[in-house]
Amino acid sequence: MTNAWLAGSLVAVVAGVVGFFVVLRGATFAAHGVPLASFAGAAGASVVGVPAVVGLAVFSPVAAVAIGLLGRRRRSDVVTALVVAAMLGLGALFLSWTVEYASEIYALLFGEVLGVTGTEVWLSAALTGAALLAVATLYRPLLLSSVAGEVAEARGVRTARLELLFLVLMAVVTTLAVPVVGTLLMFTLMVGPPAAARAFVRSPLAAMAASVGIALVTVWLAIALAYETTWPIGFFVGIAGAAWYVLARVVAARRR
């Protein structure tokens, strides 16, 4: 339990300050891609017996890199797609070679978070380190270029290159936070909570902050009910995000 309550508000926390600027620059789908993408890392992971985490620290930045790469600004939503389709198909396959069918597809698209090992926190709390750390230096030219790309382009920003560092990032809070929560939930806690910040606040940094302490309180409901209820982690995890979208776009319109 322990570890489950560190792995994740680690979790929380990185899903917050990475989500904002996810829902800030319209990029759900990738959001949504990256995970569903590094499947495929995981499955074979489990396939060659090694820790799922190397499998999706490969998978990931791969899938980001390709999105990257090939896609367009307003056609990235296609290679997207591909690149999901390819890469569950491919996990697919790896799937098959395994005996453990059931219960991996399980863990890695629910997570698996009262299984978390004290290595596995470790690992979880370097590669939160590493995130927040490129969040913050690449904080204002981020800001702006989701904000106001056509400016960022003017002020010699190059949102090209700031576009993949970008998706290389959520690669690694893919390959952080798969292994805790699933590849289903990450969606959950990257677009929820920050969605709902945006509603309760306007300055960047207060909804930032808004938004880390949404998904803290979200993971930590999810893993306290479902240890008194023994309900699946995912269930908590999935209603406490979409009740929190809803209960912002009350405030919001009350507001108005």
Given for the second form:
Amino acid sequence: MTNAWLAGSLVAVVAGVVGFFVVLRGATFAAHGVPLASFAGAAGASVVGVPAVVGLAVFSPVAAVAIGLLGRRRRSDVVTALVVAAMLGLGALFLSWTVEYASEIYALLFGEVLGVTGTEVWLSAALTGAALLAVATLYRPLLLSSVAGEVAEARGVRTARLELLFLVLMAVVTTLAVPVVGTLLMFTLMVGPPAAARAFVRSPLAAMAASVGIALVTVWLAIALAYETTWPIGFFVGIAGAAWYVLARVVAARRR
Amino acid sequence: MPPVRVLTVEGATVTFGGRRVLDGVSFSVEAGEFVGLIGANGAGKTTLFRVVLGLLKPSAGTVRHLGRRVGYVPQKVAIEPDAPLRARDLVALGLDGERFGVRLPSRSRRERVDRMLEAVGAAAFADARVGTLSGGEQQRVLIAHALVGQPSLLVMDEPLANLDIKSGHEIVELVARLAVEQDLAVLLSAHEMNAILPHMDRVVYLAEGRAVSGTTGEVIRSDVLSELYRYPVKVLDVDGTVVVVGGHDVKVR
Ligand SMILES: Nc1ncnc2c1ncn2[C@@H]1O[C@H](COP(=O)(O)OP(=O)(O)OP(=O)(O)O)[C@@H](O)[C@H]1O
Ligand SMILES: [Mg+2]
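Could you present the same protein in the form predicted in complex with its partner chain, rather than the form predicted on its own shown above?
Starting with the chain above, the whole complex follows.
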């Protein structure tokens, strides 16, 4: 149980921080697409008989780089959709070759935070540290290029390279989180809390902090409720993610 | 002391799909000068700015910058109203937004940002989200972003395009004043030139890929402008103010 709290908290922190940029850059579709695509990698891993995490670790950066490179000259939403479609097709094929891993696949979609091992917590902690370090390093150019791309470029920021780096960072974060909360929930956590946070505060750092806070409360609540009710944790995270956003909109509307 | 050329463009050539948009464009801007770039739609003004800013590599020719950095004010930025970014955050990114790593807030940085916001008349909305500001207010914030790093050249692409007459004049006067105070060279493009005429030292005009530059008195003339736009344009003196108007119906009293 302690492992679940620790792993869940690490995922919430990193989803809150990276999610801030996901929402600011309007990259929510890619944030949805990269985990979905990497899910195909997990299915493939079970076919060849290696741990699912290995499949995730290979497929998610590949999907991120594909989206980043192909999206440079074309509309990135179309490119994202096609990359995800291709990966899902591959995943369907892999799934058809395996029968006995259905429960493992389910866990990848919705997570099994209650079954997290001590080793996985350490791995999560290391990846969280790396992701936070990366965001701290890229913070200013990433912020500027997110809101005013040409201005950033005129100042010498290599925006195309930065976009690619950011997508890979998102992929790493996904790899970290999927075994814990699943592909679908990671997306919820990377979009719901950061989007809600914007209604409450105005500055970038405050928004990032609020986003982490909301993600933490969401995960803690979901773990506690899942433990009490034995309902899937995914249900609670998904509902909470959307509920925060509705609450935030109400707050924003009343302020106007 | 000879004047410092903060920007020298020599023989810049840009081709898009076989068409030469810029064909050996040469001009220079000196320190403290206010230079207007004019030309019809599609003449290549934005393309030339992209070359000057290093966003586009010309197939031939060179661009040389002398002095400190270049400040750039785009025509507009698309920032959503919800984005958690205050005017002061955007201006602070003008200090060193391109640098990697963490930068702790300091008193002197805050003071520089405050002084800049004050100078452009944006102090009143310093803590508002940039995305909620009007076009003219955003323009001021973008100017503050560009100037807070003390550039030697300010490049503005159609700064007047979204502004009403009063805001347009205020922005131009602001930039002209800051140019003198900070010994700044200004290069801006404009379709509506009346607001910039009183401050403009020199005009660079683009037509058919070529650039010609001259003093304001040489270029802002009915015959020169009519030839440039291939359309009747008249330069009039209205109560001591020079104005430019276009159209077949313009009659001079
Ligand atoms: N990336 C591009 N690919 C192809 N053609 C381009 C590209 N960018 C500009 N052009 C072409 O180059 C020409 C000059 O465009 P530019 O945007 O520089 O004109 P402009 O003088 O700024 O016009 P406006 O006054 O309308 O802003 C146009 O004909 C345009 O179609
Ligand atoms: Mg233009």
